[in-house]
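Encoded as structure tokens, the following chain is the form predicted on its own, with no partner shown.
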Amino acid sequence: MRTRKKKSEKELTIEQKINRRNFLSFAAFAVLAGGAYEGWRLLYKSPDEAAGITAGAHKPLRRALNKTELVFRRLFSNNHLVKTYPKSMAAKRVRVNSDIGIEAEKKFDPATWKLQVVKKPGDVFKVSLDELKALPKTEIIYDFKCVEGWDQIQHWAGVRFSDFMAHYKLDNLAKMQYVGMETPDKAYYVGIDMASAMHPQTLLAYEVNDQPLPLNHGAPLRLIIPVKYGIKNLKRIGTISFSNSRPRDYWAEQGYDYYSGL
């Protein structure tokens, strides 16, 4: 009888300990959930940032995004390459996700297109597609990533941006902080830090799956920058410019992260 009583008391003690741990776990979860909700509520009610190069985000969120950008930029290295894949793994039908800046496809004639490079205000030179194709061609098969959450292994080809800069003797401009790119109709535009633009895998692409770019993928020339999310991969580049201050950026004006790095 005594042995059974001791065993029963021991089991009760163990059950009490389990109940105590469960209570503490639940209490901790409740505190964390309450804290998270309160943090979300404060963020939701916080004032919006002043509209400028960036806009559409609450002030605390934009501050956090800017701090994160500084961390990413300090860690960034051209020696860190995006993983590549064999050509056999590339999607046969490359996903089209947006037509901002290229909506007027029927009115656009790629044969009349020339890339405008703004060295400084009033100093602009133009480059034809044939001139770009005369430069060394580079291919990349990598996992294209979208901020919406999807990704796809894609095959692109063109001239490396760094080769383009070297060929046209734009070394001094490569020392600037940013590159700005816009579509010919100026409806879509991106700002990119120079280090990412000069990354060895960044391309001015004119082919997809060994074929000339179709209109819905930004013919005749688009940006492929594997170290960034898809929102930075501008279709149909019309103008390239350089600056030491952030160029305007379409999605950063809608509240997205300006840097958008991977």
Ligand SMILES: Nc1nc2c(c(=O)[nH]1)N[C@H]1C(S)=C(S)[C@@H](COP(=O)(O)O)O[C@H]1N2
Given for the second form:
Amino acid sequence: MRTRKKKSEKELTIEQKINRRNFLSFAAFAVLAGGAYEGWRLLYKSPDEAAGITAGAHKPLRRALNKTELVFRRLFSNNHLVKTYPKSMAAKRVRVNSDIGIEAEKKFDPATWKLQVVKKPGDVFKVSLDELKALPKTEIIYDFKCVEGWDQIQHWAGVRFSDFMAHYKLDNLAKMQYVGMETPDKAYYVGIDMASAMHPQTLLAYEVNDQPLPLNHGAPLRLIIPVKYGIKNLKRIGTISFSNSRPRDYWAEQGYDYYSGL
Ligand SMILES: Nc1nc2c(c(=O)[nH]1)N[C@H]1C(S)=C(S)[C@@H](COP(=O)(O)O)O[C@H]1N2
Ligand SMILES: [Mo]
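Taking the form predicted on its own as the starting point, write out the structure of the form predicted in complex with this ligand.
Now the full complex is given, and it begins with the chain already shown.
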């Protein structure tokens, strides 16, 4: 008898313990869910940043992006290379993503194209594709990453941006903080910090899979910058310019991170 009584007492305490645990975990869940909802509501209601070089993001989110940029910049080094792959792993059918500034219906003749290099406003020189092809050619096979969530191992070749700068004696301009690039029609444009532009894997690319660039990949010349997301890899470069303030950037104006580093 005594033992039975004891046993039922024991069962009761276990049940009570279970109840208490259930209560505590649901209470904790409710508090966390409420906190998450409140956090989301505060963010949702927070003001947008003032439209400028960057626009369209809530102020707290932009502050977070700017903080991550600082971390990225501190860690950034030209000795740190993006991982590369053997040629056999490169995609045969290279994905085509978007075509702002290079739409198929737009008339564009790659044969008459020349790269315009703006040393400073009013001081422009032009470079032909043949002149670029005469410079040392660099290849890269790496994992191209788009912010939309896809990636693909791709094989590109062209002139290292740093080789281009050295060849045209633009060392003084390489001391400036930013490079701006725009399509010939100025519909797509990117701003790149100089350290990333001068990274040894950054190319002015004119070939993909050993073939001249097709128009939809940015013929005759595009930017391949493995230390950045796809959005910065401008297709069909019309002009290159230099500045100490951030050049305008198509996706940064839509709320995306200006730096977009990888
Ligand atoms: N001129 C131009 N360049 C561009 C774009 C664009 O719309 N227009 N899209 C960018 C984006 S978002 C990506 S992911 C890559 C895609 O390059 P791909 O079409 O060669 O895959 O190009 C980038 N460069
Ligand atoms: Mo992209």
